[in-house]
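In the block that follows, a single chain appears as structure tokens, in the form predicted alone.
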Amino acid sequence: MKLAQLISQTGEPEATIQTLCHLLKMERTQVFLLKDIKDDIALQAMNVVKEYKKGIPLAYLLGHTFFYNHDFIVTKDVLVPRYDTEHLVLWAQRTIIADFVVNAGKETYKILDLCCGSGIIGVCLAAGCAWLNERHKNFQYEVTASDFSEAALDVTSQNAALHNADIKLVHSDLLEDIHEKFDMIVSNPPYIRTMDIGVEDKRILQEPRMALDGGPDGLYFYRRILATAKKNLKPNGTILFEIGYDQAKDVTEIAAKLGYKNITVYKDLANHDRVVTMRV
């Protein structure tokens, strides 16, 4: 079969070049290259296709969904990873790099992945970091991730051990639990309103509550994270989050309240406001 034909089966052109990835264990521009496509793939696609059209995520249904450029195990327990949480990671690698070239590496950098879900934050900052101490010795570094989910940190585990990345694992309901002190903190906790759930995309109803809802107005867990922060973070420590394109205002305002410092607000490629960072 035809990619074109298949495509016009399933009537979901990227659930479906998604899919054929995912069978095939090809790039994008592999399958585009495809001249056939063996029945039996193509019938298999048109079946996991025809579930997600039933609204269940293309990611529970594969297991699998890229991020960042790599490729990780999803399912039921934690939240699909999206792409605006790209910008999450990114704004923290740069923050990793710049406080390098600052402090030369002086003392072992400790990162807190915070809410972690599937762990894509954290495996992709413990890549960042090998990276890093590959061309520079003198850093070393250490990244936990901590849940309150078990089936969270288990998918995390799983996601940790097929990137090899050596991440720390701590079952807490946010900070309660940690007695560490952090060079960072980054999060990309529950941030919907409770009443805004589903109403723009009835998929995400099929996604664990817990990892979705903010309260009232959304602002439940910056208002409990940054309240205790502090006392995990050390001088100059730098917290980083993902918000909710219009939270911007509510979150640097509860920042500053509690005297956090140097706070920025970056925006996505759509230009909406999408990371938070400050520091004590």
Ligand SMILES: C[S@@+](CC[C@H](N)C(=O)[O-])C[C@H]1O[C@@H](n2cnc3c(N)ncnc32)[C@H](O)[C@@H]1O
Given for the second form:
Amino acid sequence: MKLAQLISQTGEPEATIQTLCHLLKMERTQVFLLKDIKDDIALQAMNVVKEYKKGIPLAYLLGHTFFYNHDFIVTKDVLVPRYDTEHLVLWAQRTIIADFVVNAGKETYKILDLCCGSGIIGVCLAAGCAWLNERHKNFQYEVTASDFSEAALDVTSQNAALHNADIKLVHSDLLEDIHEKFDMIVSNPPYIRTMDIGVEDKRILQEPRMALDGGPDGLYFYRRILATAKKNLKPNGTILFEIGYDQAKDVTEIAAKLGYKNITVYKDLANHDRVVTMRV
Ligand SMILES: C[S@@+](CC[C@H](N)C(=O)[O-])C[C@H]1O[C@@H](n2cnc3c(N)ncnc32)[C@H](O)[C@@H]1O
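Beyond the form predicted alone, can we have the form predicted together with the ligand?
Entire complex below, previous chain first.
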């Protein structure tokens, strides 16, 4: 069967292509160049896309997805990684390099991925730190990932192993059982308003509620984290949050009231406010 024929049968071009990449272990361009798709593969792809059309996220059906150019294991116990979060990783990496320039690697740089889910943030930052360490041996780092969901921590552990990333795992209700001090706390906490969950996209109702629900105004986790984070930050330590496109004003106000400094908002490529950073 030709690719065009298969796509016209499924009616879902993107899901079909991603499924073929998965089944055939090929890059997208290789899939586009296929002269013919074997019947058994076409049938498997049709079955996957059929489930996808019922509202199950593709990453759950395939068991993995790509994020920041890395392949990650994804199960129904974790949020499906979003492109928005790549922007948070990008700013965290820039901050690590900027801090290294200032501190010249005097102390081990300690990073906490709080609310780690599948571990995408911690794993990408550990990979970036390993890259920096290869070039500057005096840059030493330590990455910790934490979540309240034991099942999510298990997925983070699998992803850390997959990418050969040395990540310490801590089970904790936010910062309650975390007693170390970090140079950086980076977090994509649940931030959807309870009433808004599933309104725009029913597919997200398949994802763990505890990965999405930010309380009535979506700000519950920012308030709680900011209220206690100073105990877990070294002097001049930094916090980076992913935020919803309309939450910059509220999150910066909460941070300012609690005395955080250098509060900065960064936009994503769609020109939406997406990342808030601050220092103690
Ligand atoms: C929006 S998801 C982010 C997952 C991952 N960091 C990402 O960006 O894809 C939020 C995560 O917060 C976790 N979480 C929810 N409540 C928590 C709590 N009280 N303490 C720690 N983690 C919590 C959820 O289990 C979920 O993994």
